[in-house]
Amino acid sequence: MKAILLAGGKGSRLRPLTVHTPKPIVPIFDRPFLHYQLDLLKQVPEIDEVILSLNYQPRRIEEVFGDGGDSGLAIRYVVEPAPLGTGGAIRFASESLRDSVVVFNGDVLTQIDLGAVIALHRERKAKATIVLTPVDNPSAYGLVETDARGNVTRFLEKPNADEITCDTINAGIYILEPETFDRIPKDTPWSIERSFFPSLIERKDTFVAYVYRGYWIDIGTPEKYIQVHRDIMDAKYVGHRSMPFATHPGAAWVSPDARVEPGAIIEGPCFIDEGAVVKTGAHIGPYSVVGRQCYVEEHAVLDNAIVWANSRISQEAVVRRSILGRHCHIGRHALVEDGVVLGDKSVVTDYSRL
């Protein structure tokens, strides 16, 4: 069995972050993302291979994954001559496959059984099975419609308030058979979405959702990039290599090779990576994530912020609920707060408020 993760996007919504780091490899503490979803897929264990279905920085995430060896598991790479669109992607990267396959959106962050997702497509002979999750906030979304045997019976995006009927949202994972994707234009730019799931609807073909109501995030905005890591210090996702925060909500969790001097305040949940150095009377606060090879001068202050590899926090500067990029440097006495979100080798200088 077949998995194509659907990893082609650009990550606009992530900017400036994703500008030379596509979506795939942008590190969750100190891990690619992507890696979280091979550990789902590996789950189960007649999936023996995934295509990566690519457009955007194709070779960075190559150079990470390779052949897949280091991971467990075999990987293919598809890569799109021009975006196109989620349908035309499953298209172009599917032209060998005969059985059924996992599709996975590039940016869902999930503990679902996939094992029982294949086990009901199979059970009800489906032609498609989609994942749907519940929402607070379903007129923000694009709902799914399902009757009490739990067809698809409409997708309706964005509704008013008087046109919500139901909680459920795709959740970006499918399990699709190649024999459908005839109806999915060659080399065109197609949507899933709206394109190729109606027209299962329309044609009446088994189209059958699963409802997953466990952890579940799309990571691609700042303000879910950061919750993600927040959850996983809360352990509210638990998945492989969350340690310690699995077994330790609230740990402080610092490297044995970083080096944090005496009188330097460390307080948990947080994330210090190997080779990072904190300096006397600096102060790592709760839900920070301090990077590979980061040096917090002294008096710093790091609060619910993540800070990429190789940046710099000088004396006395002040980051808050924030996102630093790698080879930052924020000056002495510089303030970063509230949801300032800033590229690769960004410089704040001395005295700096952002």
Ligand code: GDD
Given for the second form:
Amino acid sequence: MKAILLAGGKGSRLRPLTVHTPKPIVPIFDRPFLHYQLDLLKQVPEIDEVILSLNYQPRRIEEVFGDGGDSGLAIRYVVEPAPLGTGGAIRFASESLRDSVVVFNGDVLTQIDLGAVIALHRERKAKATIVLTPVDNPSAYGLVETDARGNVTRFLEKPNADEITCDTINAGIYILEPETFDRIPKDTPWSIERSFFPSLIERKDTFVAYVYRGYWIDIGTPEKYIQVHRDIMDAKYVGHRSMPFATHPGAAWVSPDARVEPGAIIEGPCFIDEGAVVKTGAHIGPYSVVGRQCYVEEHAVLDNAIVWANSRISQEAVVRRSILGRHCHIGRHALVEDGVVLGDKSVVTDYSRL
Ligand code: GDD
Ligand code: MG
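The structure above corresponds to the form predicted alone; please give the structure of the form predicted together with the named molecule next.
Everything in the complex follows now, all chains and molecules, and the chain you saw is the first one.
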């Protein structure tokens, strides 16, 4: 069985972080995001190949995963000549496929039992099976209505407030039958959400919902990107690779290769990656992530801050509830707080306030 990961979007809501790092490989702690999805796919022995459907900065992604050797899954790359949207990308990536295929949005993190979804798809002899999950506000997602037997009766992408009739949304995980793909036009931008799914309902194809109530998040905005780190530190999401937080929620995790000087204050939960230096009097507060080779100088404060590799936080600077890209330089006594997102190589001069 093959799995297609839709990983070609521009990640515009995560800009400027995604200017040099496409969304599928933004780091979650010390690992590119797609590794977490591959971990999940590996749990299904039937899946023998993952097709990464790419468009934006495909080389950067290929460099990270190669042929999949390290991950234990065969990986193939399909790069669209121009963005084809979610539907066009699936058609383009599935040219030679005949059997049921698993499709995943490349930006969702979940602990779903995929085997159970595949089993339901087979049992119901469905043309398509979609995973739904409840959220507080469906407006940023695809709203999906179902009937008492678990069939999808309506799909409405990005509903207006007055169109919200239920709390179940498209979790971005499908089992599809390639025989239905002939209704997706070739080489044309096409949305699986706005065109393909509504067409299944119109034609009365067997279109089945699997409702999942466990951990699920779309990491595609700065708020959610910070949230996913919090959730892992709180052990709300427990991955297949042993993160220290799974067994020690609230832990202050410091790489054995990091250097924390005496007199630095480290408050868990937090994560300090290899090669990082935290100087005397610096304060790493809860829910902070200090990337590889970062340098946190004397009396600097990080609190709910995510700092990518190779950045420097100078003396007495404060970074709160914000995200810094790679190679950033925060000057002495600078204050960066409340939702600031800085791209790679940003420089904040001494005493600046953002
Ligand atoms: N190859 C390729 N080509 N991939 C694409 C393209 C494209 O043209 N456009 C988007 N993608 C990929 C993105 O990289 C992402 O992994 C996935 O398709 C979904 O795109 P998003 O841009 O993240 O969509 P969204 O989050 O607004 O909405 C989608 O996901 C929600 C769940 O997180 C929809 O599927 C909603 O219905 C759903 O609820
Ligand atoms: Mg998304």
